[in-house]
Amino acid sequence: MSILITGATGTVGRHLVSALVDAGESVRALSRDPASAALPEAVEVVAGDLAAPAGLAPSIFDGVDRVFVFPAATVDHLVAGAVAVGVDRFVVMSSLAAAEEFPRDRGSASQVHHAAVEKAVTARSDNWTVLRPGTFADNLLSWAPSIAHGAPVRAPYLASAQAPIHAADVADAAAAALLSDDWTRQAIALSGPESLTRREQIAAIGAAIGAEITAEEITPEEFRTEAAAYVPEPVIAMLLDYWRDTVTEPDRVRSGVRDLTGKPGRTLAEWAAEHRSAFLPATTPAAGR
């Protein structure tokens, strides 16, 4: 089979491309800039921009059997183009928020966005699998500047608990779904293998870098003020609602990664060890060199 990967140069996409190449599959990767994609040599990299409908040539689907749909803001033209030439198997990366399991999800920035992505596929094809990961471990990289500078991590709701998922586990789940028809017309919830408070998440990073990290709990209002310069207000509201709710009702560990891959998924300690360099101070060249 030949598989088209969108979002191929993103965190999940790179892991997914490697997993499929390792499985011996024919992979075509969509990239805005093929020359800088830096993907494995076996991958056919083609030019295309999900945000520019006119930039998606029908030839990108030549010989393609299956498509991995990255949740870009505009995927309708991608899916419509694929269906028009006979491609009818899609694996969609969505979000747990799209399931609307909790009142906080309804109308949230993530739910609105990912529900539209899912509909773009499910309204056009009956041969789909939707993957709904919860919070990504990579989101914790937002703490890296503070930790690297030896400053306290300032965050609200430090007692709230989530089950952060490693991007490679999302990719492994996507690879399993793309390579099998056993998961057709299923929306599968994904999470990391353990639910940890935000204090425990900070401690896991500290263990990886061999340092004790100070955590300073701030109010939601302080977080809103500090984040306003770089995070849109709807996203701030969504995060605060999520962290508030998971104080009293911690994130549940979902079985999706194990169901799809046969493995429990990577722990946050493993993620922190892999990303430890992001949390370490930058080295300064010695004087005179």
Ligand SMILES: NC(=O)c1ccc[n+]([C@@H]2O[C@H](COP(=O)([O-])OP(=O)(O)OC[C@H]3O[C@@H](n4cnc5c(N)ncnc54)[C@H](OP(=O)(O)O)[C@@H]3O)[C@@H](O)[C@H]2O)c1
Given for the second form:
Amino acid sequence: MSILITGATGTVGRHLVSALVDAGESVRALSRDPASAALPEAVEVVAGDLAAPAGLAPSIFDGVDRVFVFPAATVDHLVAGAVAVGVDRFVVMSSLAAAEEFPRDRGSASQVHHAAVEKAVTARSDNWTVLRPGTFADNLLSWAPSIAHGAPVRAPYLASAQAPIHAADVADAAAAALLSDDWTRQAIALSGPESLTRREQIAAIGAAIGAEITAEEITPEEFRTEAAAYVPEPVIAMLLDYWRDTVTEPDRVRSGVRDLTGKPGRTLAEWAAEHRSAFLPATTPAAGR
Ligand SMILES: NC(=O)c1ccc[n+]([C@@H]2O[C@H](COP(=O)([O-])OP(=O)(O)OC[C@H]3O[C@@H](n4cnc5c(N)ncnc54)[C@H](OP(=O)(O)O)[C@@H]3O)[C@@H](O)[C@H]2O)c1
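Moving from the form predicted on its own to the form predicted in complex with this ligand:
All chains and molecules follow, beginning with the one already shown.
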């Protein structure tokens, strides 16, 4: 089978490409900059820009059976281009926010964006699978600079509980959906295998680096002020609503990863062990070398 992967150079995409290559599939990867894609040799890397109307040559779909849709700013050109040449099997990476399970989701930055991505596909094809992951474990890398400097983690709502998902589990679920016809016309929620408070998440990182990390609870307003320099306000609002709600209603563990892959998904302890170098102080080269 020949599969076109968009977002192939991203965190989920790299895991997905590896999973499909390991499964013996033929992979074509899209990147705006193929020269720096650094993907496995077996992968054919093609140039393309999802956001530009003329950014995708029709030839990128030659011989393609299935397409993985990364939720870029727009996916309309990709999906329309594929359908125009008869490729109509899509696996879409969306977000749990698109399910609008909670009042906080309606109109949130993530819900609005991912609902549009889903619609771009479901309005053009009946042969889709939508994956809706919740919060990524990789989001916790935002704590890396403080932890690496030995500073306390300053965060609001430390008693709130989420079920962060490893990017490799999103990828494994996507690979399973791409390689099967059992999941068409289904929107599948994905999460990590355990719901942990933010204090427990910090402790998992501490265990991975062999250090006790101090957590300092700050107010939502303090977070808003501190994050304003690097996070857009709609995203800050969405995060604060999410953490506030998951104090009283912790994130539920979803069965999607197990249903699709037959495995429960990687724990946060596994994720933290794999990413421990990000939380350790940078090593300085020895003097004179
Ligand atoms: N963080 C969360 O908690 C969460 C939860 C649910 C869903 N999500 C979704 O997951 C996404 C992040 O996934 P990730 O971590 O794998 O992404 P990532 O590491 O940021 O990678 C982004 C990928 O998108 C490609 N890309 C971006 N704009 C493009 C364009 N105009 N044309 C072609 N390719 C383009 C990039 O390819 P090139 O640079 O090679 O072109 C790259 O491969 C979020 O944006 C969100 O939609 C996130």
